[in-house]
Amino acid sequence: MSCPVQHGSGGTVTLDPYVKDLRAEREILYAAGPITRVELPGGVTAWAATRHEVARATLTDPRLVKDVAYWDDLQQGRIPEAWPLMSTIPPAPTNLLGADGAEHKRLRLLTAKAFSARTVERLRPRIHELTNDLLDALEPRAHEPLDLKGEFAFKLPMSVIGELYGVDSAEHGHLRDMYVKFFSSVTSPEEFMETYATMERYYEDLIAEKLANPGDDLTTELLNAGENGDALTHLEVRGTLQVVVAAGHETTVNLLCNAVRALLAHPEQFDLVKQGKVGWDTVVEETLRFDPPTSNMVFRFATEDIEIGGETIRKGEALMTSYGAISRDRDEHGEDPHPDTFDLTRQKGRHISFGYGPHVCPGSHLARIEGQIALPLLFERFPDLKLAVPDGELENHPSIVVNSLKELPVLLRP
């Protein structure tokens, strides 16, 4: 198998949109230095932060903003038309991902109640119930191979998000298909534009429905957020709903799949859990560090020249945060055990796989709770669960942004 990343001219690291060897990609990015030039699909170039120290600094630097108007390559017409990764870059500061400063603070305050730890904590009983319902549904197929991602890891967080939104369960598959295309690095320009338009129509229809028939759900709550004229616009509500699916669903799907994979690949570590020496909260946190649900977050843009990590980010240049490479940072996580090792007894370092600073992922509480509930219930029900194919045959979804398996084939009761 060829290496997925290679050094091009000028020390640039070229990322493979098909993600054939994610482990090698992380190591090469890490070895390239704390901040390095990268080439993304379509020949688009940017900087990448690959170490904790630089990432924490750049994620809190007000000179690096989310507003795409500051991206010189885009303004000068150097970005390919319908570039697939444009789907991950907010076109205007209309949601938590795309806003900065006072506007970001306003949006965060107006949506804080919906994403607070207290609010999410109240969902525990319902998440427990939904998990058991999904496991019950798997019982008839326990002796045959099935895709744990599609049948369980996807359905649980989508069911939770769907209930939060007030969306009928029949629509969950449609939402999934849209977001699979939304995050793909290899979607054709035509398919990308069609998906983007479909997604916008979907949320506009949902908002219209909730305006006509308000309910006890997040969509209605967002539409009613704010007072004294400081309410969310419908465009801001739509943007927030889009962010929640990405933040509260996609991250959880990948967390669940990556945790199952890591435990099965490291039976000596799994034994610590079975023996009660390590809690499931530790499993969740080490999985988030070892195999983060987001590989790279794009982009922030420099509003002036910035010296950092021994390099100069020029005004108008783009910077992404490489969480995959950051997870291998020896300065943060030590050499023993090596950061490339899944180790539930690890003592040194704290991951930043949900981000850092003002833009830390709003869905982090929800993802953690779902992982802490779903994983033990899954293995209590199916203690002999194993992969239905060798680990080396598992394939990643073609995306340099999300770290997502195409499928996770398992046997629940071999």
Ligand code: HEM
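A quick note: this is a predicted structure, and the numbers were derived from the prediction, not measured. Throughout, rigid core stands for the largest set of C-alpha atoms superposing within 1.5 Å between the two forms. Numbering follows the first chain given and starts at 1. First, how it differs from the form predicted together with protoporphyrin IX containing FE.
With the core held fixed between the two forms, N213 has its Cα displaced by at least 2 Å. Superposed on the core, the two forms barely differ at P80: its CA moves less than 2 Å between the two forms. Superposed on the core, the two forms barely differ at E317: its CA moves less than 2 Å between the two forms.
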Contents of the next structure:
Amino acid sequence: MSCPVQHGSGGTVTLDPYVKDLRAEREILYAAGPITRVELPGGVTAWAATRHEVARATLTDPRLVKDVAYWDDLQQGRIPEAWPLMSTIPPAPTNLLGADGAEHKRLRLLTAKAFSARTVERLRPRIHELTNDLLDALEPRAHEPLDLKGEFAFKLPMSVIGELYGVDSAEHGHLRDMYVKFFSSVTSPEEFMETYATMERYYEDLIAEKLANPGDDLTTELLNAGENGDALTHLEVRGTLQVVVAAGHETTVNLLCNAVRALLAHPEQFDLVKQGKVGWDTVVEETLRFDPPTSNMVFRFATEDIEIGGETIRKGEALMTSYGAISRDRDEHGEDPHPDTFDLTRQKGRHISFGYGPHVCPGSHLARIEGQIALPLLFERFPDLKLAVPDGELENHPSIVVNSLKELPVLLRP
Ligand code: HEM
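Moving on from the form predicted alone, kindly provide the form predicted together with protoporphyrin IX containing FE as a structure.
Every chain and every other molecule in the complex is listed next, the one we just looked at coming first.
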């Protein structure tokens, strides 16, 4: 097998930005573990945690922080200008994802109710309706190949986020279009700034609207959140709304696509679901383990030298969490069934694809509900759904961070 991932000098693993062979990359990273040096595009180097034990330890170690002020390579000008991964690193602690320590704890406490299972459970019936609406819209094209990612998996989580925000369903399309532009890799710097300004205005208007007309939604919950005289500033409400999309949209898109792909590629496993021997919750969990929506989460920075897994992360160095490799950990998931197989009957081990420790995903309940509702509705409506190209021809979006297919071409009614 030709392998785009290589061991460089001194045991450094070079990651392939084009993600030609993700499966091989996971195995190489795992084999290099439990913690290894990696080379990223642009010659930037970092550590990668590749096994459960080291991931759990590093994700709960207060000496590893999100604040880029601690990243020597950045502070000393060694990161290339316009380095593509820079956009995935939160610039300032105005939201959960980028904050540390006491500030992060404060934001988590203030946002806990807004993300609670109770708030999210309210959305269940709407997720059903939104899924069925999207499936209805696909009916006329059921006999021709279409991209299930673009037409379904991308649209549903954005509509659900729209519901969560408390925006009218007529506006879901606008929200979607804004983010398509925002995340596009072919947007010019001028277009990007324009989209950014549009988004700022959008969130300001949404906040003003919810202040005037409070609703049963996340935006209102965030505006009302407060304890002991402390409350979220409007900037922090905006930051939280933004991070919901940044952390919660593409990840959920990937969960849906990866589950469809895994079921179609493993008909004997899919039969267990069809026969009612395993539930859709198991499909969601095994997909999260087998094909985690985030391949590598960047970055945490060492505030002092840290000895772990037989290595020393030096003060000022960067560490990423390699969920793809972690999902192959034999110590956690055993050898039989092999972690590289999609097996809905597997008993051993628990994935940590939603993270671990203080930053653990507050949207996990919502993501799980979406998968558990959308996947059965999709396959009940289109029981003969199949890929329109061989699985081996599916291509990954070129990203070290997200585990995202470029497209998922299917035939709904072959
Ligand atoms: C399958 C879908 C999802 C996956 C795999 C996922 C994964 C993750 C992971 C790994 C983290 C931890 C990041 C870190 O350690 O730095 C995280 C954080 C976060 N996620 Fe999710 N997520 C998903 C869906 C969602 C959804 C639907 C929402 C919103 C409704 C959401 C909101 C967030 C937020 C706000 C954070 C930041 C929490 C913090 O830093 O304290 N996520 N997610």
